[in-house]
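Next comes just one chain, in structure tokens: the form predicted alone.
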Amino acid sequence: MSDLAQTISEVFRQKKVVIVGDLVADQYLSGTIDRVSREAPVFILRHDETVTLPGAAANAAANVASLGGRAVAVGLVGDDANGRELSSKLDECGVETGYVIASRNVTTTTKVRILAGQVHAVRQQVIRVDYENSKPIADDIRAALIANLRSASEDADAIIVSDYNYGVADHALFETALEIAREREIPITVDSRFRLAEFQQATSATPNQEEVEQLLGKGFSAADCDRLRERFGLEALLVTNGSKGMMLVEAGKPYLQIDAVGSPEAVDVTGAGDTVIAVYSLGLASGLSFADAARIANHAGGLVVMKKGTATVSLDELIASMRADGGFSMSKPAV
């Protein structure tokens, strides 16, 4: 038997994981509430700062390679600001941008969330701004994005698809790469944000509570999600239920719950999402079977809630959090 903590660091930075999808720019306006404007009984807010961060598929890219695996993100944005300045900070984190395409027929979608606060007072988020890319994405991007994903997953050791229903994650995109996976032998697993029924026989998702609710409705069992996984021709359904853990249903064996790791007050579940399936996608690339890569994947989700914004964990946090735990005592995964 071996400690899984120690086992991931050597297996992590083996793996190349392509990451395809709607990469957005998750942009932070920080400023100081200065007076009451004259105009209307609103505050007037200083600006200090706006950073930008990767969102959606490039947030699950970006925790990929901080977990010391090889991320190379497929995707499309805008040849604009945001866009460049999202896959200059792609660049900085560590992942593999060249299969990005930038076009100046598209807008990058891009979150801004306003936070706001006084002087010496913690900045509170009081609204978010979104700019969606209202174009249809033409048919040579189309088939350029295709391209690149069959470039890019040539030597990929597991794919994910992270549907945001901003239109890159197409039945096309998606088929090809459920054809490559087959081919590969590898693991594809899916994020879709209310769209899960169009991407089926996929190797696993990773929907939350209410995108299973939208599915089966309020209270659902294990049962019903079991008959889920299988309706939509997956091996493994890990469903994401907050402060109440990860409950996976698997096929031919008892269902598992997952209890919540860390504190039952999160400070921020941005992102969250993108976290859970990175880390999980990447130890199912790396051999582990579907309950471990779902434990470990709970840590990481523990960890990413606690910090402020669209975040990633990093190795030594996750081998942290795991030691605290444990370490999770099991048979090292074949490498």
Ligand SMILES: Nc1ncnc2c1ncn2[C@@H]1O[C@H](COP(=O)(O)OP(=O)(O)OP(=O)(O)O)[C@@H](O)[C@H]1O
Second form
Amino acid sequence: MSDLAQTISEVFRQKKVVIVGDLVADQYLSGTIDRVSREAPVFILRHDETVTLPGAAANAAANVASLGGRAVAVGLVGDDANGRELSSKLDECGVETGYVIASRNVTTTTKVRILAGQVHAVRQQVIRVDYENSKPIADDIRAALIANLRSASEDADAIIVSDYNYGVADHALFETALEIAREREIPITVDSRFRLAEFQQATSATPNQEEVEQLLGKGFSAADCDRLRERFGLEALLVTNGSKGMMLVEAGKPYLQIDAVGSPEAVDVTGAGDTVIAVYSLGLASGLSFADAARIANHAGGLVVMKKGTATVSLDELIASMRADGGFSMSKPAV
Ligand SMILES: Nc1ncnc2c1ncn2[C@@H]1O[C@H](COP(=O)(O)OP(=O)(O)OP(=O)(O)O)[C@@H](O)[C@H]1O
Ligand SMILES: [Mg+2]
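And the form predicted in complex with the ligand, for comparison with the form predicted alone?
Now the full complex is given, and it begins with the chain already shown.
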């Protein structure tokens, strides 16, 4: 067995992964319950702090960077405070943001979680407020996104398409991504909240259980998944299933059930899917097999759900988790 730690850190380092899709600002506004309002029978929350974290495609990008990959984001934010905050958070995480367009005609997609609690109590989420861009993306911005994707991907080792249905990953952009991946012979992976059927012919996709149920109905089998994989022209389909782990179906191979690792008590499952596609794709970019990339991604997913808010995993944490699990022998990277 190769030394896992060394292999992973060596193969991940400086692999260039382009993440294209919906960049979201995940905002956590926390405050202390002060008193009851006189205007209405409600509590008044005294604001303590607002923290903005990279969400959706931005979260996938942050997760590539935290494991030593070179993450390049391609997407769209508004020329507004949340957009600037999101871009600066991405910079801090080591994600390249030179291909992120900031437009005055767009509102940065922002999900604000209001966290409330008494002075010494744990803050809990009471409501989430979403700011979504309601205007269609203008043609000149669409053209600029495609041009940015082309430039960003020049020396890429993988492309991730992260679609949360906010409009960036349309047909033309996806076709361009496919074309680049074919030309460069690099993997292209897709995570789509509602529209997996529109992203066919990629290398692999990472839908969760519910997203597959929307296509196949409840109680689907591994054989059903394999037919779906074939119908969508994917080499492999990785179905994530929260605390039950994940299942990999790959052309011409028996399916692989991978059990979740870590504590059964997740702290916050937000963004586990983003971590999974980031690590899986970084693995494929590094020439690992689908199975090895999925197993490593499963460890990363198990770690990230133990952290509050949208979060990332470090190489040291990942390696410690894999070692604690007895490690596993990886096939030699193909590149
Ligand atoms: N409670 C948990 N315990 C251990 N591992 C978990 C848990 N929840 C998720 N994971 C890991 O993270 C992976 C992805 O989780 P999940 O299937 O919830 O993704 P998702 O629904 O796409 O998440 P999101 O869209 O919110 O990012 C799982 O396959 C598993 O590896
Ligand atoms: Mg998901």
